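First, one chain by itself in structure tokens, the form predicted alone.
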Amino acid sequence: MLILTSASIKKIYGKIMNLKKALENINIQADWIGLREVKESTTYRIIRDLNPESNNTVLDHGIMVEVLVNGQFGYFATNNMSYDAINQAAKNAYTQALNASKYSLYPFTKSVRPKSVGKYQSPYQKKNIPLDELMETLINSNKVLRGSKKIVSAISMARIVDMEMNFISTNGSEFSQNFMYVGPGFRAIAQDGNIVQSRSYTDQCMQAGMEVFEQERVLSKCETICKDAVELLSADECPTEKMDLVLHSDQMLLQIHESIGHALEVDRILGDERNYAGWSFVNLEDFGKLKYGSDIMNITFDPTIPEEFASYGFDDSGLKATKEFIIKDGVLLRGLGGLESQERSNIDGVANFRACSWNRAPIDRMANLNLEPGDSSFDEIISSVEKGIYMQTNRSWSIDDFRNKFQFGCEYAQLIENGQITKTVKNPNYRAVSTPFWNSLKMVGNQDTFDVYGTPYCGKGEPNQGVRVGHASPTCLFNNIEIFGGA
């Protein structure tokens, strides 16, 4: 199995880019200069219905250069990595900035660069496996998906993501940061007659080794996906009321990233992506004071978490990253917003000014963006619940431009009567507005009710990005909520 570690990276690109002689090699007067060096190689297995579908390594490298001039940042990348090429982009970046300058909605100094050095490791135990090995988990894995004769489609992936990123500037800035980024997919279709329904796990994305695909652990979950989407052909429909809301922690996930995470991006506020990926109905005013969910709704910023999958030592600005409450108790505290923004809007932010690759300029990002634990067992959310529903994994979801009213499908879901789980019911989703939903939280498990998750394709900016996010919660329980069926 070919899975490039830094080494094996370095073997092939050449002799290792010496980054404080290409920093001294640029001819340009600007007030501050920063080179971003990142190298990735991206491994995709996939196994769909017993058949290899994608086997291979992409290998990605480059260097971001950044300067500051006139109170203006200007960008430019290159994938040469000589020191003539860099010094070109520098020159090139110099221009867009000097420029832009002529335009200046806000004039920036180098404080929105702060002077950062260290080191960040994701935690690993096994950084390699066979080929082989991870060849018979995965194909062992989809004969177990395709378990039942009612499955009709069944696919396995794995998804593993080895990155270096080097950072140096010239007001002393001096950072590595080195990721392991692994991703496991999997999923059953199962169809009777007209009646399809699927099960999946494929937001499990986290920082971690090869260790994620230990056969056992894989083949239970398997066994788990296949079972759900047979039993799904013939439950009955979701019922169309209102009615307490059970939230599973992988549906969680999206809950956060969507009617939080992405309104509180300072520059979205700020208007920077409305006629892109939208505005927010979360005002600059709003913050101290906006009561954005109910007393026990706690969200944290938390990219300090070795697991989880957007944790990092520090920004692409090369602010240190640090764990902050955005809402505590209930109000909106913080914005998800980088140096940059903090300045423009006079609001507290985090370090999350960040790119997705070494060809973008970062922007406010999401990175794990978290709801902390309660005090409630699962056993005592639904004990608690007179009618209601569980539901579990996302399977659709909308919401508008301005991420307030919404609309989320889940795969599976069971009534809730008297305190008890009944029957599991198909089709399931449910609908609200942002602030009075959250209001509606109810109880917050506890610690064992926590699980992490990630998603590698939050797209925002232009051009685009898609960023790794995390997200971690507990199972939540929310009052009245509309309910209603319907694929």
Second form
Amino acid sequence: MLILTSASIKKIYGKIMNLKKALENINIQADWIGLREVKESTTYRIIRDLNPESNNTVLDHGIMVEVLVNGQFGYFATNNMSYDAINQAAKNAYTQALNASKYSLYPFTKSVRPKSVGKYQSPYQKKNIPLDELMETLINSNKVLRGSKKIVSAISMARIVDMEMNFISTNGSEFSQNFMYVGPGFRAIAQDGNIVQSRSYTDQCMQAGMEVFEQERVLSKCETICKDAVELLSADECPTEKMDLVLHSDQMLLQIHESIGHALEVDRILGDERNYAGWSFVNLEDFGKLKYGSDIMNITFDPTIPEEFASYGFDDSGLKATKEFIIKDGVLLRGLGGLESQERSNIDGVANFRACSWNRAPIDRMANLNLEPGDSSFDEIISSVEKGIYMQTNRSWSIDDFRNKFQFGCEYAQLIENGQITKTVKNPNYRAVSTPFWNSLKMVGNQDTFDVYGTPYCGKGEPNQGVRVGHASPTCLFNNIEIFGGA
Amino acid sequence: MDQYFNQLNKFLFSLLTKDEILNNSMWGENSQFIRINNSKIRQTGIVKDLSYSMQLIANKKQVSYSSTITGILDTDQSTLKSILNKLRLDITQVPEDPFIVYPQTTNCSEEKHKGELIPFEDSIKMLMPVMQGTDLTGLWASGLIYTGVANSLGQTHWFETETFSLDYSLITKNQKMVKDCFAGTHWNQKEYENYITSSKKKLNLMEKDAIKIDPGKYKTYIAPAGVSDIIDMFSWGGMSEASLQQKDSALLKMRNENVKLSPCFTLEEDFSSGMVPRFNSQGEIAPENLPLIMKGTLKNTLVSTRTEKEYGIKTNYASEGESLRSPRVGLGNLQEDQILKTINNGVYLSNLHYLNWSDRLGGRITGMTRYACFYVENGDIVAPIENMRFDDTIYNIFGDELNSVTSFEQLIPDVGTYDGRNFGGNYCPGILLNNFSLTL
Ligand SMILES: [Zn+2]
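Same protein, different form: I have the form predicted alone, so give me the form predicted together with its partner chain.
Following is the full complex, with the preceding chain placed first.
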């Protein structure tokens, strides 16, 4: 039993620091002070081509002291969590804030750090499994991935993340959240002469425990990956023409993320990201008016699906997270902005002010952004298509800094002719512009086609931050999209 | 902090049995960040971070653990001792690793690059006044970064550097932007103010209304910052020998089908600038100069010692991930004042954005144009263009369609701050292409 638990994190760090005492010990005259402690342990266990490639744990632990002075926040993030160091950090944060207040972008009050008290706990069934059992499952999965002579490389991975955050503030906030994110990942690369294709199960990225490594389930996944990768070697190139496009939920993930999520983050609309991630084609005047997509498009910010990657009780300002409609019947209603953005923009928002860790200040992040299920079955969608293509699993993604012109590629696709799936094609890609694309949304799959996905790698912010986001979606049909193949 | 690193190492090495080897590293920063939007301060703070990593090797097995530490000796010693004991339990349950890289005993090194930085409490009053009256958005990052590697056989390396950067965009009222970065190690107020003033002049070119161009093939100049983005793609399923061996590299055609790039294209690893440590996480020292692609021919790939063990190809002490650490693209003979004339009719691209392989095995990259990009007619700038998507292969960009390379280069500093502040940067010239595919 050697998977790190939060109990053993505490043991490694010895006595548990008392945040309340640390806050009381701070000796500065600020309008507000908050302490946010984050402890996150990430373990990677990787088997590649039957040999161990990594058995590595990273434990990241520190505290951010944030203060409000003259309407300006300032922070000092430190790895030293002694009471004296935290008091010194507060003094330094105070000086930062005071100096900066001469050039404040916006004068805030402590209303953007509401009082919150409570707890959040990820759902999971198994906290631990014995390490030798996990290694055996990974090795067996690797053997199954290499189930054909044509497989030239195969990788099996376990990513085990255990995270704990504690927040306390001078206006009475005191909450803690415990997260467990365990995800498997598998990939096989197949080769035949100069043709190389790969297929993966990009781990679904959910809040879960070690139950995801149930061996039978893992092996059957890997069998499909191996079979698909080999099948792609003899597949025709994806055709180049306009046709209908059906996307599986594991590609809808990126589609929602890039062409809706980032475009609606209010800090982007307000220009904070213009030097890095970019701006947005959406303006503040568009809320309540813009027809973002067709009438069957309903997008929600939803922290209430327990297993979804970015479900939580409170954001990093202390705002309680609730489900909200962002786009309803195709019309843009609400922005992805936390309390600071809501105050700056006067646009209704959500609880999405989030930091990647103790050493970064929170900014607007999309968290869970989902497309609500419609009423079409998978068969109804396919049989409605005269000429089209069904794509699965993202492999390439790119969009412009205003979130208009995107291009995505997938690992695996099948042509649809006269209402039937006919043959598999390789190197499928498509490109379009965000709002025309969403206005061409013609059918939305029902609950049976709805699945929860996510990614741990959403990058944004200066200094840079990578955070977890969740995207749940049904299978969807888009009308008349530009499709093309490989080099 | 090198003294502290040595103290921790000494303590841990004294706990080892004769069958155990430890390879340790430490990384830390003490950085100030000021986030600016519209020449006002959005967020600001200081980050003090320190982490220590241990790789335990015993009985042909290895496990590793990295942890934030506090900088307080007795606390850290007891933390690291518990971690070592945990690793000792862990290692019994993982399989043997046939490709373990055993640490070396030779070569110790120490590099300390002391800068002249602005004290944290003075930054705001020195940075902010000159930008007032214009819309400047970006990030100030400044401070000390350090890293060290040591093993229980006696080898130690240390690298530390003090740097600053103001990475920024200047933005017009009609949403057009230019990008610049004032970075260095020794602050000079006059130089800084002149730099901002010259950026403001570039912005004047963006005041004209942007024109929309049709998708198609264009004669295209890509400035050094854009070339740097394309070079970064060589670190992601490109120059890595392991990714070639695993059939996952965009350069597979160069290896297997002997495809060549243009004789005008040369790429090497060049550590002579001293901006990044030459040692890797195993304590191995890379050659000061390693030719990778010479005049279009693949000469070397990046080979780590682990890859040598697995595939039998001689190591060149690449980093664990076999990515470029200090790339330099060879110069050509296109003079700066000849660029527009040589484009004649086409486009001038200052920056690219959001690159991704659209078909890695085919070497095809898609991405966007960004910032100061212009339509050029009869050798003159006509107007800025609306952003366009491109989708083209490295075999065209650095191969068949490469017309010429500039005679000057620019250092594009790595201002990335995921996990922590990065070191170094890319030295790149501009390139002129006979054809470049703009697709949307
Ligand atoms: Zn993202």
